[in-house]
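Shown here is one chain on its own, the form predicted on its own, set out as structure tokens.
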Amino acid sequence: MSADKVRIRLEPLSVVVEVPRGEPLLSSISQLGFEFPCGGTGFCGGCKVRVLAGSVLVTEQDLSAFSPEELAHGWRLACQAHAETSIVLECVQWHMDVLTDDSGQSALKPGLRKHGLGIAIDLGTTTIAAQMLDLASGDILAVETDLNPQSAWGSDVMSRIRAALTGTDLTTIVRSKLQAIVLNLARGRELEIDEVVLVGNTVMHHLFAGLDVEPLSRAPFESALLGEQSFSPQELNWPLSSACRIRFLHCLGGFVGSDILAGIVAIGMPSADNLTALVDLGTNGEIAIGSRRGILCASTAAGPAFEAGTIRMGMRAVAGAISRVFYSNANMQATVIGDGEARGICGSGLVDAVAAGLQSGAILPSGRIANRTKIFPVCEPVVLDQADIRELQLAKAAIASGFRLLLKCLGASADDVQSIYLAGAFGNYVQIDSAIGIGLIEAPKTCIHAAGNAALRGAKALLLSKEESALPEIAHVSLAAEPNFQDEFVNCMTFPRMKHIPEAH
């Protein structure tokens, strides 16, 4: 290694990149897929890495983020370090798992064609799951994930449109990673691949595409270009056959993309007799409910509380992070990923924290922290604070405003719905009797369920048929052009009153 080179070493995965000395840590390690949730500025804390070996130098950005106890122990903000000599860093982000589907023949129905083989890609904003199948049979052959490499301009869609706009060409960025994904899987069976089915939020769709995203960066956030984008391997400069299809299936309109067009498939929304619900939990909380007899769909902006972003102790579902909370014996109970000392807490374990606060009266259903410390603790060292509480109550009423308004629109109310699927990982993850005991979803138990990765699940299923199945209307519905949304939001900001257990004396 040359004197002008430094040496990183990023774990848990032992990846080792070297590069010019003095080299912002972002530039270095963002093509990585290590992500900046707040794209660089120092703001989130979202980038933290501790130092394991060597020295990275303290900003006044670190002094702020951190307690002088953790600057000790190495804790630093990536965004704002540079690479001045070899260092080792723990990279907490990459202990995350990425949510793929496991469904194959039985419950695909494959058969409609011959031969050859098919990829179905979900290019979710943060990861990517990727699976090759056989045409014939539907078997998955492979399984490729990975983090998407646009997530060091920003973890959300809007960060990545505001860097889009200032000239960011995140276009050829995920192009180059989903190839690099297309060639692992197929492994010298290139020229046999047939087609390749994407599905993805309406930002991904646009930025895969080439496609303007300005008209996503403003009221009313429509675009003109939600329709299927159809591209050949030569035009990707990917090294398949020419006469392979790649297709990036259409978005339902707004910021309803095709991975929820895919979800709809996916649990059997578009043969349904009754009406069922697919609600995808996250910061663009996207909502359909539907039978065979047409489907409404919409989208609300619930904000990043369901991942934690705006928490001030949140961090993803990485190790050290609290996943789980439970009241039990007047005490809080919680569980942390890795076993090991907590650190912050995720969406999931936010979502229970305030349910346990609910059930033992230490938080009440206005939201307020019933002690007036202003202080809810839920494991040594993590607390939530008022601001916290607050931004789940936003991030909630937005869910569920929306699927108030859509049982609306169709004439029925809450118990017209037979089943309600949660998709994303979040949606795999948090607990259906705290997203009841919060006011997320507003339906008995037995109705709702997990979906897993119902994007990559429909996509499969899209890609199995040699013709898209004839699905019923799908209408797009404005929540923001909707009379009563203001209120009806207002009215779903207090959580429900829920069965106080008395602490025992």
Second form
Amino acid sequence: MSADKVRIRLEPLSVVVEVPRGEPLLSSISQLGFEFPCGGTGFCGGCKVRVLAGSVLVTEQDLSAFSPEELAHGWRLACQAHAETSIVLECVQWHMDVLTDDSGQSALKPGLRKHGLGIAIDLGTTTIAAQMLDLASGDILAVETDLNPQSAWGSDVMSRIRAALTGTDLTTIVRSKLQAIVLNLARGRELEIDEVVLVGNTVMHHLFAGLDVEPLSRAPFESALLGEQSFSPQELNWPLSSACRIRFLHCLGGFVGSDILAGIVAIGMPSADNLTALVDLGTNGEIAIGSRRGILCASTAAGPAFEAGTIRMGMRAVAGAISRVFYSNANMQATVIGDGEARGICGSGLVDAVAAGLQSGAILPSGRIANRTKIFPVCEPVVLDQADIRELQLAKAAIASGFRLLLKCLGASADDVQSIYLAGAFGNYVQIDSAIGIGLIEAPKTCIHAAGNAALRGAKALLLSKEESALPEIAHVSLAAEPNFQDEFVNCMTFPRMKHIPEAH
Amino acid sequence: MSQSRELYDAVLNGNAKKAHEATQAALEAGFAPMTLITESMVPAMDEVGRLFEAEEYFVPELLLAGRAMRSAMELLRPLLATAGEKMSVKVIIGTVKGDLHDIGKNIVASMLEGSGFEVVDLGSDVAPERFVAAVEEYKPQFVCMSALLTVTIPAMKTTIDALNAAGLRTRVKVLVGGAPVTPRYAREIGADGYSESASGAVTLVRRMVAIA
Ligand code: B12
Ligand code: FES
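What does the same protein look like in the form predicted together with its partner chain, given that the last one was the form predicted on its own?
Below: every chain and molecule of the assembly, starting with the one above.
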């Protein structure tokens, strides 16, 4: 790096650019995909960053945008800043909303005969959420969220498996990130930690534990090593007390892991008298349905459409994304995150938009865009094209058909299900009306609830309970082995016919 | 009158019951089975393929059309056999080892069959040895492979290698497809053709038959 150049690194994506010293960030970091929602006038606050390393002078606009305390913590408006030194910035607009869970003792009804500190970690394919608890009181003492550092090797579990099989050490990568998270949570109280409980899908379980993922790379996608994996701090090289136990809870079968086990516990399915369901609308699309008499689960491989991953103008739920679409009085209305101009559409906006299109008649139940242009305008300049709607059809059909088949395996019908909990980030933000409107969930609205980060909540409950309370049997169903899958999948691919919405008078 | 409009419409609209009835009626009216295939069914499947390319049709419509086609073929196939008539081109198709995604493969199989080719469907999770054995047994001109998983795509290469090792590679054209397969990967592993859609698979086979 020559003397008159400085380096800017943007987190959490860790992208780097070298620029001449003194250059305004406004001109240097937009090429990295950083957005200035108001064009850099200093009014919107959408370009907010935190200086993690190096220094950035406080400007007048910063003084009005931030409290003295925030300024001291390094908060600045990127649009006003100049790169006088090499800097590392944390970009709020790139932060995935990592769901945590704030239920402490009361909601968890712990056996509370433990003492000391405990940590619960939800190790997701994309995000990590962790909390430290007082095991005696159940109080939450600290929270940490982060992105899974394995993401650099692909966003879905299959890519991770492939990376691991071709020699990448994803185990060390994730263990050292988790070690950092644990130390951040403990902040000097490392030796008081008695127990760490981790939950995650089967691939996360295997990669954390250093197990061979080869069996997960080919049919029938079953590993023999689904059990709980327990470690001492020495084995992981974590500076915790040697009495501490670190447990990655057991998987349920196939790709369905302990995050779903935890979710099942969190929503109270093991003690429910009536059928209750958990639907995790992530890329793996896990579903569990059951009651205290027994539980079935499956993964349906929906793909990334609900995260707008395969959508042409799709983007994460950050500034500029259309997050809501309403159709009323023959009018389409969209809400854009950050109130600026729309740049794309996120998962919840996508489901809303298609539900609205079905209502207006612009999209037919077959999924076809009614007019010849094959373009469905959502909100200038954002449009959906035919292929986008097809992607959504595949994803929603995967979930809906998986749900129907599990019900069939239970010998039950949709009416027997008393509550359906939607887990995962998308499940938390999607409009339930729209999810029903596109046939993603086939149940009355009153039955459907957002579950928040059920995996983390369940992990805490399991951490706090003194003994593993007896759970009903949880059996895994492999949908690939279901001869009816294709028929059910195709049946679910079309959209429900919209009931006519009476005009408001 | 050379074509059965009813059969054409029934296949195009994916109505299996009507397709069966129309075929029966046409046979009773004296149509030759081969004529029904070439003059009614193939044009109907072509139109289905065109509508898919034009983004009018999607997976459900393709599967329904395939089902309608098959219900007609059930009546026609035995008649072709007794008349000693044979489809001139034979294709074997399967989803590669380790992979159970067969919906795309099924659509390709039925589009090919509806386009007048003889199709031997080996199913899914088909090991390279089974592809090799099937080439020896059925002596097809084409081998079609489908894969939907990043981790099973390499099985396409293993299968091509196995065909090479068995000395069969030059006797067949190998076509590959499935959502994650790219034209570049197809070239790298030495496949003869790739298409992103089932109708594209039909076009490929037709083009290669014309050249051969
Ligand atoms: C349906 C589905 C399933 C069903 C499969 C049922 C069945 N009988 O096929 C079930 C639920 C069982 C399943 C299971 C799994 N799945 Co799955 N599944 C899907 C899904 C939703 C749709 C696939 C599909 O049918 N598409 C429709 C067909 C028509 O398209 P197509 O196959 O591409 O075919 C077209 C073209 O490609 C072409 N074509 C196809 N073959 C050929 C061949 C030739 C020669 C030619 C020329 C053309 C051609 O023509 C077709 C028509 O135009 C996708 C996600 C998505 N939204 O796409 C995931 C997806 C493919 N699955 C995935 C995964 C990971 C799995 C599982 C491993 C894990 C899991 N979570 O359970 C298991 C493994 C099962 C197994 N042993 O193989 C991943 C793959 C990711 C990756 N990077 O590899 C996907 C992408 C979802 C995701 N992102 O997680 N799955
Ligand atoms: S872009 Fe900096 S405040 Fe709007």
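Rigid core: the largest C-alpha set superposing within 1.5 Å between the two forms. Numbering follows the first chain given and starts at 1. What you are looking at is a predicted structure, and each value in this text was computed from that prediction instead of being measured.
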| query | finding |
| --- | --- |
| Core-superposed comparison between these two forms, residue 478 Cα displacement 2 Å or beyond | no |
| C-alpha of residue 65 off by 2 Å or more between these two forms on rigid core | yes |
| Rigid-core frame, C-alpha of residue 450, shift of 2 angstroms or more between these two forms | no |
